[in-house]
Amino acid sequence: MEFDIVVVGAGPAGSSAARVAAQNGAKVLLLEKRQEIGAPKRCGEAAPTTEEFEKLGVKIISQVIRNEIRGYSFYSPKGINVKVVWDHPVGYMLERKMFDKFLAIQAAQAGAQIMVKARAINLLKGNGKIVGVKINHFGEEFDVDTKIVIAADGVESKIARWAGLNSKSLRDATSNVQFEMAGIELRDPNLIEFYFGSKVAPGGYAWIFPKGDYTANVGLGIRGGQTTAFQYLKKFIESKENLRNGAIIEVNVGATPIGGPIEKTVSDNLIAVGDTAGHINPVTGGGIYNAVLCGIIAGEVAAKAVQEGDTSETRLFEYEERWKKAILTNLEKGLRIKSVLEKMSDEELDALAEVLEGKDVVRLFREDPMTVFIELMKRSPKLSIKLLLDLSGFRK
Amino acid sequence: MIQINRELCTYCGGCVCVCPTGALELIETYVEVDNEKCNNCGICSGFCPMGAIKLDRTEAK
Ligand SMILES: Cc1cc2nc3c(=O)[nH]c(=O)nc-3n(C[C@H](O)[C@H](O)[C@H](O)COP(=O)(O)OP(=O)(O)OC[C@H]3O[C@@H](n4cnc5c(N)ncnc54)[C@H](O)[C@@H]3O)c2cc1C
């Protein structure tokens, strides 16, 4: 079998890349090792608005949307609540299984071939260059030839490693467990909640993402250690009256790489995209949107490169330039904020929360960010200086 | 040698992500260990969100 482009992994990155490559005239094969695209989900399912996706040319159908997000509600270690609320939706809760399937269906409609329960087990090389992929499909092994491989295999990132890309930054990851829960009352069904503190989730945070109909994704991420994320999550749920008696209808587990993008995302005949490229926001752990965005660029550049008969690293570098232009500044900002948050003690988080408590945070930061700083200066001069230095990038 | 409790494992692939030697592979619903490559560093065991990986140091070396 021979293809122009083989895409490994049918997550949002892979399906988007496969669709766009096929739309641009390439003969595409999309591989997914699982028997079902999108399941089990490894995701909190919070995504930007449909308008944001429309900017990428992706029209989200209503069947994949579960709920509207209108803001965020933060709880400091001491329990001080800070709300950041808008008067319009700032995001949506997706039904991720449906979303991933919807993207794969679009790839199929564009002409991409899809195989499930088809695992890429190696890259085939000729003269040192990638010339194909070895596949195990329902236990049967065979080779397919291809001009370009798009690695969209998520956090496992085997393809990038086989291709010799340095994927070290992916090992800086949070360890997450989430329960999708039903039969729970939420304080505000349109706010996403975050809980901070070394007792709740050391080095990370707990979250409650409401999906509507008295259901929510209740999860937690930590930096790993003696006590597991699973144990912390059970403790967290036990401590919340509104969750304690809820039913767990799904367990979702996974790693989120928060070390920023990998060093290089292209090599001869290969493009890495999505989680495997470190395209995930280091603060929020959100990666769906970036996966789609970068997947689209990958598909387009790959198809053009095939048409031009030049699939060298130099030609594919257009992809790296374009994704960097689109999201690198954001990822770098995320890395800075992450390192600040990580270093803040419980007392410092409480001090910051006290300053913001009860305020119209959106307006405050838009119109008068200095008052936040002045207030904080009064309460905790040490913290203020630390934040100033860290956020301005003076200190690593 | 690492031991993976398949009953507890949710095949999330997190261990594969953090493994520095590429010794692990997720075969859809179970993790396979390449004992040639595994150097018993224990990173996967400390990372596993479910606590499904135990490091058996007695067999190291
Ligand atoms: C607990 C948790 C909560 C999260 N919450 C959110 C959130 O609320 N919002 C958000 O935006 N992001 C969230 N994320 C991150 C988000 O899920 C990822 O960024 C997103 O899935 C990345 O898409 P992807 O296409 O790169 O990879 P994936 O969606 O992981 O897709 C990769 C696919 O490749 C397949 N694959 C792997 N190896 C092979 C192989 N050898 N052969 C064939 N197929 C292979 C896998 O089976 C998988 O289906 C969360 C992540 C976790 C772990």
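What you see is a predicted model, and the numbers here were worked out from it, not measured in a lab. Think of the rigid core as the biggest set of C-alphas that the two forms share within 1.5 Å after superposition. Residue numbers count along the first chain shown, from 1. What changes on going to the form predicted on its own:
The two forms, fitted on the rigid core, differ between these two forms by 2 Å or more at the CA of residue 367. Once the rigid core is used as the reference frame, the Cα position of residue 224 differs between these two forms by 2 Å or more.
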Second form
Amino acid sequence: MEFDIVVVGAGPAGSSAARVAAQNGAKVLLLEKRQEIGAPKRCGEAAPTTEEFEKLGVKIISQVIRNEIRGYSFYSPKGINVKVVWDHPVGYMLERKMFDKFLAIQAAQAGAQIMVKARAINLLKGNGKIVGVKINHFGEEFDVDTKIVIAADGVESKIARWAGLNSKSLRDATSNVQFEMAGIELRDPNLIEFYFGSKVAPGGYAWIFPKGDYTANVGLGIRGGQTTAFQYLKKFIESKENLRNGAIIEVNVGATPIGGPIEKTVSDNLIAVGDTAGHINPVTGGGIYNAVLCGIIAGEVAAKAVQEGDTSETRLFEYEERWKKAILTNLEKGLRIKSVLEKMSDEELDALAEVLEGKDVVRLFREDPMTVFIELMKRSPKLSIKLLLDLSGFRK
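Since the structure above is the form predicted in complex with its partner chain, I would like to see how the form predicted on its own looks, so please show that one next.
What comes next is one chain alone, with no partners or other molecules.
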């Protein structure tokens, strides 16, 4: 078998890359190691508005949308609540199993071939360069020749490591557990809730992502802690009267890379995209939009490189330049915000919440986060001078 481009992983990044590459004239093979695209989900399922996706040329169908999101509600360790609310949708809750299949169907309609239950088990090399992929498809092993491999196989990516890229280790990730729950009462079915504190989720946070009036994704991610993420989640749910009697209808586990992007996302004949490349917001853990955006860029660059007969790292570097121009600033802001929150004790998080307003939360993501944090800390005498000094030196 021979293809211009082999995409490994049929998540939002991989399917978007496959679709766009096929639309640009490349012969594309999209591989998914599981027997069903989109399952199991490893995601809170929150995404930007359909208008944001339409700017990328992706028209989201209504069948994949479960709920509107109109704001966010943050809870400090002792329960101080800070809300950011709009009078219009600022995002949507998706049904990821349907959304991922929707993107894969678009790739197929564009001309990409798709194989499920197809695991990439090695990269093929000739003269020191990638020339193909060895695949196990329903137990049968065979080689596929290709000019470019797009690695979209997630945080545990083997493709990136085999190609010599410094992929993210699990030390850069949170350990996550999420229950989809039904029969629960929600404070506001259009607000996403976040809960912070070392007793709730050390090194991370807990969340409630509403999928309707009585259904939500309830989960948490931790780094460190005294027990497992599963035990922390059970304790969190038991502490909430509106959750403890709900029914668990799905369990999801996984890791989220929150250490920022990898150092290099291209090499000769290879592009890394999505979770593989660390394209996840280090604060929110959200990565669907970034995955689609960067997948589109990867597909465009790869197809053009094949047409030009130049699949070298130098040629493919256009992809790295373009994705960095699009999202690197936001990823770096997220890293700075995460660094601040990680340094704060529960008492300092409570003190911050006492002076934090909704407009400050918006400013953190739109302006220099260190400037905003320092302003907030000057409002509160309860915050340590040492922390203030540490943050003053952490602008870059």
